[in-house]
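Single chain ahead, written as structure tokens, the form predicted alone.
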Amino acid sequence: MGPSPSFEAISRRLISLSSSTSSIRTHHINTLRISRTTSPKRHFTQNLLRPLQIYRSTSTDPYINLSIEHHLLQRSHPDSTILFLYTNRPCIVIGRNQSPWLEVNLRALADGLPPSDSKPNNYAQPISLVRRRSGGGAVFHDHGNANWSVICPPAIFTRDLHADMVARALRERLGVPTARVNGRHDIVIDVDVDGTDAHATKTFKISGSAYKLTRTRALHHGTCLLSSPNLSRVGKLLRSPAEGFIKARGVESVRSPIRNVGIKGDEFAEAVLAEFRAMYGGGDISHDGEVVVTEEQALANNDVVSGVRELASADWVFGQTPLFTFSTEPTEEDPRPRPDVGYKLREGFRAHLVARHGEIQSVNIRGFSGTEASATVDADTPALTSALVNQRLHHTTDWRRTLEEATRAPVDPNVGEFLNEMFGIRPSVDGKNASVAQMVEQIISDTPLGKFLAQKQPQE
């Protein structure tokens, strides 16, 4: 069967495109295969002019990914079309204009998962929360879900155009026969929910995109879950407790049933290198064509190394959320009912927080006071506007003594506890409590790019 319509409409544009430039070569791909070997000097991405490139991470830290996939964004030529694979170790990925604390359960990331098998100890595996520089919704990457990302020019884009690729390697090279693009844009697939019954089929989502357009260049990059061992984990990280008392601009996520496809990593991307072969390049394109980029070859690139601190700020991270209002009571820009939180709050306690881009804008907190003795002390509003207006709410470690030092009246513990669940402050440990800045940057700190970062000094 020849190419689809669509297929023909690409072809002529990039034919277009590449010879309306001298310094596009517009035969098959034939970049450099980079090793382990290669030094570190030399720069992974030498062959940005050429008209088509495959590039393959051996990182698995989603701070380099995404800054690799920015480097290649901005870089490359903008007739050139890029096929990028990689894949991460456990993280959240939120859209640019998500809230975390609407998106993420906090305290549960900072528990991190329970031990790997394959490296069995006393300690929880972390979890990393990054901010992409693309849109869409949260998602949980980890070594069982493969990542993809395609940069092209915007006259061939589509948001269906590339994830019917990877629907395509799916159903014919992999051997997953209802895989599709939905409606949503994502990849789905059906599934006989008994067994038996092929008409009693339940569809679950296995892929989710997301884009970032500029004037020259359009990105589209994906998911799609493989052999994930923590999907039943999924659920309670990407579930804020405070999620029934924050309205937020911007995009919230959309919650979809999800599942394995069952396919290992390396049959993934083979099956979508190929696809992505045969859509841009034919089938002469050989293996020779892919570029393969280390950890040490990524961050020896300046531009990857400035992407990395950026994501990995906390500036970035709870510093970009949209503006979003706390409210434990129906307001009428949302006049939802309040769940029940299980803490035995006074019954006139009542909390309404606006904070956009992480700092606070206005604060009314009402009924804290420990004592009744007290309760007149907590109606200061002066006094806690003046204490909190302006703060940045990642940076607070523990309510009920940020009640107090703006008040100086005690505070009922439950308050405090109650707070600091919704704003994802952890119990403290040894007295001690952290912010979720500070436990962001020490789950960064412990890895090998946050030793890395604290000894490279940022350049001027």
Contents of the next structure:
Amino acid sequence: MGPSPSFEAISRRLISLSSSTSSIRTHHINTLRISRTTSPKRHFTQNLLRPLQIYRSTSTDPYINLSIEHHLLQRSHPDSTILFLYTNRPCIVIGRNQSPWLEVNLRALADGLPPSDSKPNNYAQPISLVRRRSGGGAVFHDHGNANWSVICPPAIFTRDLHADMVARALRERLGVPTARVNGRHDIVIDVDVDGTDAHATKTFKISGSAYKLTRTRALHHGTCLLSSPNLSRVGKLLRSPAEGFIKARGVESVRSPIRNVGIKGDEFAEAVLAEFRAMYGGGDISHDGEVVVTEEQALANNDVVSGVRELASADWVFGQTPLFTFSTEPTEEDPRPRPDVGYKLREGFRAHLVARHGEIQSVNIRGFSGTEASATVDADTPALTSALVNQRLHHTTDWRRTLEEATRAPVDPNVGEFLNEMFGIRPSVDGKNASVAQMVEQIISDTPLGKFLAQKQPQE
Amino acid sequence: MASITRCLRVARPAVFTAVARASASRSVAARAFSVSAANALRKYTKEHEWIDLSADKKTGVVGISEYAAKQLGDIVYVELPEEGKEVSAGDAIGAVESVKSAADINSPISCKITQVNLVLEEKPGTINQVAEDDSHGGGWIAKVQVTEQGLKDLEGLMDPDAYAAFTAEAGEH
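For comparison with the form predicted alone, please write out the form predicted in complex with the partner chain.
Complete assembly follows, chain above in first position.
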């Protein structure tokens, strides 16, 4: 990973984005399928005052899709009800109040997925890391997963209302008789475990839910696993190597066995649309009311762009992390026995670290020398502590170097390597490591969104 | 808090309801004490925030209502407001998470945030226990300085009796 502009630099560029998007508007007006307007100023937002609205995004960028959704949440008429359907390229989406260091295997994320079958090449498919604005736990998305989202007035909102709508679509329109909403507001199905016993079934989650409630609106969005080829990889991606060492405030994910429901994306979308119409529209809402939003259209909207800017910033993805404690020893707050640290670390090695918003608040590392000269090493602990406090975990590029620079005492390189693994920093062959923030930024900059953002940077 | 109005009915075991009721009565007692002690004036928004105003109407304490806390369910995380921030009535000043839902906390009036309740960082469930307690250990969210506009905003808010009637009506829907 070569040198690349920081998240802050990209954010600064984005801040400078003004309404000067007219060139894009005129360019992509040809791609409007449903919006029959010829005025470049009227985009997919022209329907925001209608009582019922249906949108489908053709973008597979998770930052863009979540920002379109947020725009609809913020700007639609408070009495309107909206259905929004979209699919994302491979990404991990964590909840608003979660820790990426606890929820995600950041090194596995950086490795990406094996090359796609449909586009055979030598490259791994990158996986984006996204923090959404709604609550709940971490999920994996890819092209085989459909996302559905309903925005409605608070007065009709319940947590099950629209999960039931999707479950109904699955049962009554798509031939999935066991689809139902469970006590966690997830949609589950029963699957025969094997052919030997006709009655032996196991329950699998196919859809998860999360909610965002504002002063005037309620948003419920959910996933639905249709035909993901990556299910066997999800468990590893959503398991942090630091899980056994971290106690976090905020929200921890609940693991559930997952399964594809085996339906095509178009069929699922049509069935959910039909169910939504049956629920709210009667015969009033026809296909004409459905708006297809392209990526270009979305990025011509300044609200969407500023939403993307926020979601794609390291300050949001990592800096929004609630306070957590990393400790190699059981503590009063987190008395779990700790996993074996595995490395050839000295017997007396101990690390205790508290981070708030990804920034180290307090840290105590002892026994970090590979030698037995413990007296001199531990005497240097205060120097190490003061050098590390206020350092941000997501901007740390290599703990081996960080520790060497922080103390004059000898440091066991295995200690740095252990901390690199714990906090998701991937070793690199050329000796230059990238921070996790740079890693996520690099994945964005390789996408069309990244190119759009780069084009939009001010002339220097 | 608007979205927790009315029909956010979460199926929950009877035990929880009993606990909620018990804690509600506790907090009523606590509130009665603090209200008389500070001679505070309490107002509510339709979006289920409350504000206690000091006798001189220069400062106040803000929180979310017991009704809202009960509708939301178990609160597992509180994003506190930013100290020193000046906000208008209705602005989102923080958020709470419960049962996969991130719900905005909105400022009931125009004001400046002077202090936040750090207890909630460690014990977010305090809001479920004593949502309307503005004393130490209570579920209040922030202390504020009331602006001139804030005094005007107060006129549009409900007193405790009107709010009780408002939530009773909402519950019937």
